[in-house]
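Okay, so here's just one chain, in structure tokens, the form predicted on its own.
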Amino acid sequence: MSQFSSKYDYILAGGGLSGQMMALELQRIASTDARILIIDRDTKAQNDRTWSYWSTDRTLSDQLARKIWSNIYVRKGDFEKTMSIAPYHYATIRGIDFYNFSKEKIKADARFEWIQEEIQSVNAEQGVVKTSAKSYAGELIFKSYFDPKEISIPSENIMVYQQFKGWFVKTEEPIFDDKTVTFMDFTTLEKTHETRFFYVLPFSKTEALVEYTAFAETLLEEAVFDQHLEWYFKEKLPATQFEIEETEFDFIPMTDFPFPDNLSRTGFGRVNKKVVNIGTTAAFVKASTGYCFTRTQEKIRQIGKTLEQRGKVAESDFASPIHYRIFDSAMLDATGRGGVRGDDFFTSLFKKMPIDFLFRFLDEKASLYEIIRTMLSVPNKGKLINSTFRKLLKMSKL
């Protein structure tokens, strides 16, 4: 091994959410004598994105997240509504504290290395890590990056963009209810078969993040989210007096392809003899939604509890349930490419279900039974049921 620099027993390719959220996972089941590589081109010193998620658990909101609410308010027309979401509470955790409290429990942490540098390939039949300096050698690798340049979605699959462009404003007057995020407010500049709404996260009366999104299948400019966040609060927010502190703008790719590898024969290639994917490329970005951190931290828990088990990972140790993957592929079809409007879809759900069962069947926790209600109550739920056989079809012949 002596054309590598090292032999780590886990190499992280990548040191983002997912990567920094395995890291903590392999803390608590690594033996006492494990080496642990974490390779990322930045060193995740500055706030890059901002996570949301809804949850029962306390545990890591307590300890990072800027804000926590109780309460959701959803808009489109005439319709409006503010509803609480016990037994559940919404959270959102800023990227530069969750990584700032992953870095300090790793750095206390002999087992751990971290290094900054390009990561160009990754071998899975060799367990090697390809950098812009060197080669790294690995038992186990945990590939955590995305990069859209190596993936070429085929025309049967979607690919929908959730694009944002946030502004986190100070305002002079006390305009923002600081109990109650506005969830979806679907009151928008324009009209446009695509799901685009308002989402405003108000930390006090006169703080918030106003972030305007759009699900489109091909990048917007940069400009048409600033036309829209200023129309926004000249239109809806009262507010006369205020000033942009910082923005956000990115987007998160929501897909149903399944990301496949010459080494799998399955088709998926998300555990390829000496590497595991997680993170986008292992469907952990919900395709319906673009939810991620939870889904991505029950992920990791479920790798590492059959790590520990067992020693080793497969697939179905941490997929979602094909149901789900089918519905979720039906539903991003129906919705991304204008099948079915995205906010009747969204509004219906609102409108129908109770909030316990909406968040349960987001979290991919409802049974199959309910599932099928769900998609009978919706607008144009001919055409989401024709997608779905479509998606059933397609998955029977894998």
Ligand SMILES: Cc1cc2nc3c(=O)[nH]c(=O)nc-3n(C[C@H](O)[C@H](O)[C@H](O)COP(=O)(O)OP(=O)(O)OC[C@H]3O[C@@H](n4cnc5c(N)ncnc54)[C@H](O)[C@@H]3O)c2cc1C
Contents of the next structure:
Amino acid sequence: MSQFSSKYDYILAGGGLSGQMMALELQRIASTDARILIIDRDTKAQNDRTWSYWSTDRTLSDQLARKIWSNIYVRKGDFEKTMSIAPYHYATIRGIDFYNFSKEKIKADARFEWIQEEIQSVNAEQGVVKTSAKSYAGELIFKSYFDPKEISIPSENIMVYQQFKGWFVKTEEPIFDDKTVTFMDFTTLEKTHETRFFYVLPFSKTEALVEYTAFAETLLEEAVFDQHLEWYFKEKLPATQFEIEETEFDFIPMTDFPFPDNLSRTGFGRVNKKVVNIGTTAAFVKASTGYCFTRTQEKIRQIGKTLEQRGKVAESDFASPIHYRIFDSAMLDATGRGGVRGDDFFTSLFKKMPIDFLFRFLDEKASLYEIIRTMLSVPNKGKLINSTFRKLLKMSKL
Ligand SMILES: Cc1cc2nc3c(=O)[nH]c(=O)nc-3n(C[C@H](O)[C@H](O)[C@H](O)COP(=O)(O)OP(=O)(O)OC[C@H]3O[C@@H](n4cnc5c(N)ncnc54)[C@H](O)[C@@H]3O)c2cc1C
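For comparison with the form predicted on its own, provide the form predicted in complex with this ligand.
All chains and molecules follow, beginning with the one already shown.
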């Protein structure tokens, strides 16, 4: 231990969503004399993102949600549908509210230490995290830090950027239906082969987050998003008198890339004796939708449970079932390169499938038979099936 500044039972390398969820789980399962270190370069004192998710479980959302809705709206051309999503609800949590909740719990627990340092590397053989200031040794390291701009995707994998710009607005007139989330509005200013849509979270009749989202293989200019948002406000909502209180411009990497050692530079897969990758670096972001919040909560609970029962974690304890990984990969391939239009695909699901099935399917809880039935019901199913076979042939890469 002498060569290291300090030794810990657990180190959380990255203290964002998955790091802090893992910290809360360790708080439940770690021994009373455990030493737990969280390292993040940021203080997590800013509202750096807003997470939305659907769920049937009210525990977290009851405490922290900014708003909970029970209806969603979908539109494409002449088709429009407002649906109740019971037994699910759709909720939004501001990042800062989750960070404050979690940091308060951690602060009150003497087993935890939080340091703000830039991580340079994780050594999986020795179980050491090296920062710009020191080296820290840990019995088990949960690694979630990474720079999405550093990902270099091999040609057999697909990377689609889910890019979005959102305006948090306040309008003079009551123009929003505050009971209903606009989940996907494919009414767009210009025709494009990419999947693009508007998304509206109405916090009240006069307050909302209005977002323009694009799934694309290359990053688009911010001006494209502003142009579309201006058009939507003028022509579609419509609203002329409004104030933009905050903006959000970012992207979520949607990929079937398995995030192995070349990204983490740790010389191992996602899990070894000393290091467990969690969060985006362990494919917690669902490749076909970009959603991650509920999956992170569920996968962290699974990791906590097996750690409590067996004292160690294996990748199979929390990896998504193989048929869902193939489906996600085929979906990305088909909508990204294979000629299936995302607007046709998603609208057809909303037209044909009961909403509770759809959410269950996206939550990876539907059976293989149900997946095949769903794939056969969508337009251009030939192209989707084609992509599936291509992925099956490369299965070893998944
Ligand atoms: C703007 C935005 C909105 C999103 N909205 C949704 C949504 O509505 N619903 C949903 O399900 N998903 C959403 N996502 C996707 C996903 O839920 C989030 O990206 C989620 O935060 C991923 O969790 P994570 O722990 O993998 O990464 P993060 O939460 O990003 O945590 C990684 C942490 O590592 C730290 N870090 C990085 N590099 C270093 C370094 N070198 N040294 C030290 N620390 C470092 C960062 O400061 C960060 O705190 C959104 C993503 C973004 C970017």
